[in-house]
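Only one chain is shown below, in structure tokens, and it's the form predicted on its own.
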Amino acid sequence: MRKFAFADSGEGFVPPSTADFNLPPVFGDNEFTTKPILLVLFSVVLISVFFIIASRKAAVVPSKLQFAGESVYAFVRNGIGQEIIGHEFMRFVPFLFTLFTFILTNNVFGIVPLLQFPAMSHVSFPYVLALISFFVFHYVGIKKQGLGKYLKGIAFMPGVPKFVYILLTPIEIATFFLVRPLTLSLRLFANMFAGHLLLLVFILGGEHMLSGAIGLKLIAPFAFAFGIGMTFFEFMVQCLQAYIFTLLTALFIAGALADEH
């Protein structure tokens, strides 16, 4: 989080703003070391090294640690992949899993003491990996039925009026080619902007009272404690926009993978 802020004068409270998310480099003067980058970096390395140590020992009776790890595994494989994608879910399910793992570590992070900064927050990672699960499911479907066939199923949907094309098939394409996408990763990224926002705006205002008159330092308490209840409800709106994005990716592909679509 930011320095505690104050206006220039010493007087009233300067609320956060977009600005606080435009983070300088911890290091050196160039954009590939500010924090969501290394952030991003060592969401990678955790989730790596995490996963070879719960996996390098296995046993039939497993760890705390091991069970942890095939505990995250085996929602991901049953409750997402099988369930959504149905019996070709397997080939799947490595692609669905890494999703999962790395958008609910860095939005996660947003609520770690000392790190507190959720990459998700920043729009081109969200974009990033809605680009690849879009040319992902967009791939199985050419591979599964052909060039033509896909798209022909995608502009011209069985089933319907033809004269209904006319109004039907734009929308069909602008949904399949560009709403997907952005709509999959806006909510992703809105979702970790606003709560982190929100964070921002209880502890520097709760902070900003404590330094006030007699009457705000006694509100300033409960400003603090609404920081607390929104730190654990972010947390579970972290866990569930990472579940959200992978089960609309699986969602997609067993879209991608159907007859018609």
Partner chain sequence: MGRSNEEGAMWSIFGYLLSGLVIWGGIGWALDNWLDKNFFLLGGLLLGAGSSLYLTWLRFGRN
The other form holds:
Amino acid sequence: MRKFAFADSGEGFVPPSTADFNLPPVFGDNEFTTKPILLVLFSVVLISVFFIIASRKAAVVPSKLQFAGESVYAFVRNGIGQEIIGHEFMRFVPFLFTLFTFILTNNVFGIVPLLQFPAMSHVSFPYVLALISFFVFHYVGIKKQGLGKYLKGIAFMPGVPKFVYILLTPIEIATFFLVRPLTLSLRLFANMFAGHLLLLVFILGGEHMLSGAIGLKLIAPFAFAFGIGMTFFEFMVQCLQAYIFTLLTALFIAGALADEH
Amino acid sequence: MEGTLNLVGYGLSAIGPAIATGMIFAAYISGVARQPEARSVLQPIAFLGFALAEALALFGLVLAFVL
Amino acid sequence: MGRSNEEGAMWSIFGYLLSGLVIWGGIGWALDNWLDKNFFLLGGLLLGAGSSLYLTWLRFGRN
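Alt. form predicted in complex with its partner chain, vs. the form predicted on its own above:
Everything in the complex follows now, all chains and molecules, and the chain you saw is the first one.
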């Protein structure tokens, strides 16, 4: 790779970088109390409390809270579970629902004032989620079809001349065991990382312009306005990424359940 | 500022496939909207067109890493 | 066959193309380094892209 480099012009604007994602521990120097970890724990408490309260006084005529909880549940159950997986979907709804609410809450933390950090912009969290999804869909497939038949279904496409398998089998195996979990996690990570970085650029850049010359001060409000607009765009991306992660997990499960895919 | 020019080249090379993918799905959507029963005919064609365009984008990605 | 299924199909096409290019391009790159040539990489990439497209056709284009 050919490198290029521009000399930094001394005391100028320092653009936000990956270093802004490595936050120091909150309590003392205990590495297990950094902001992302606390946010993930907080999200677990928040989701549990919300859905326990929403479902505790379940009534035929729902309260507002019950309605909110039930519409999220119905979205995952009907929109993702039933539509993708088919008649066996009820077994997987708890898993899909947990996945969806967990990712959604942690993503939306990225634009909630005071919290303002999406935990999924640290790549290790998406890796673990994708690993769970990876084990679930392979386990489901192996249990349903047996190990040999499942692997044969993955590696050998039916209706192809024998010699073409030399070309296709490595691709199929790499897709199922490497590329799928990797793209699943990296898509979530990259969206959250890039979105957070984008907001940092506009807000910090606007702040820097405010402390600059008079011409820059006049432009600064536009940077802030664009930053606010980007925040709403980010909200859309965060919901979409939670949906896509759950949707693709459901599709992988459906593919593992199907006899011939 | 530091970086590699390969990434700039990759960004430029991704413009073409991006436009191509947009046009393919625009045509697919308007075709299905006009004639919903044509979906099963149009879907494989749209996917193959998407695959061809995407292959070029991924060529750019791989070459940005290895060159 | 809903809209969401098409989204999944797009991502799995993407996965096939990526792994085809990486596997066969990687083999070509390794051969280049081993035999000190420079055409195996290009050949591997073309082979990988071709077989990925064939796989895509088998899975999504064939009715």
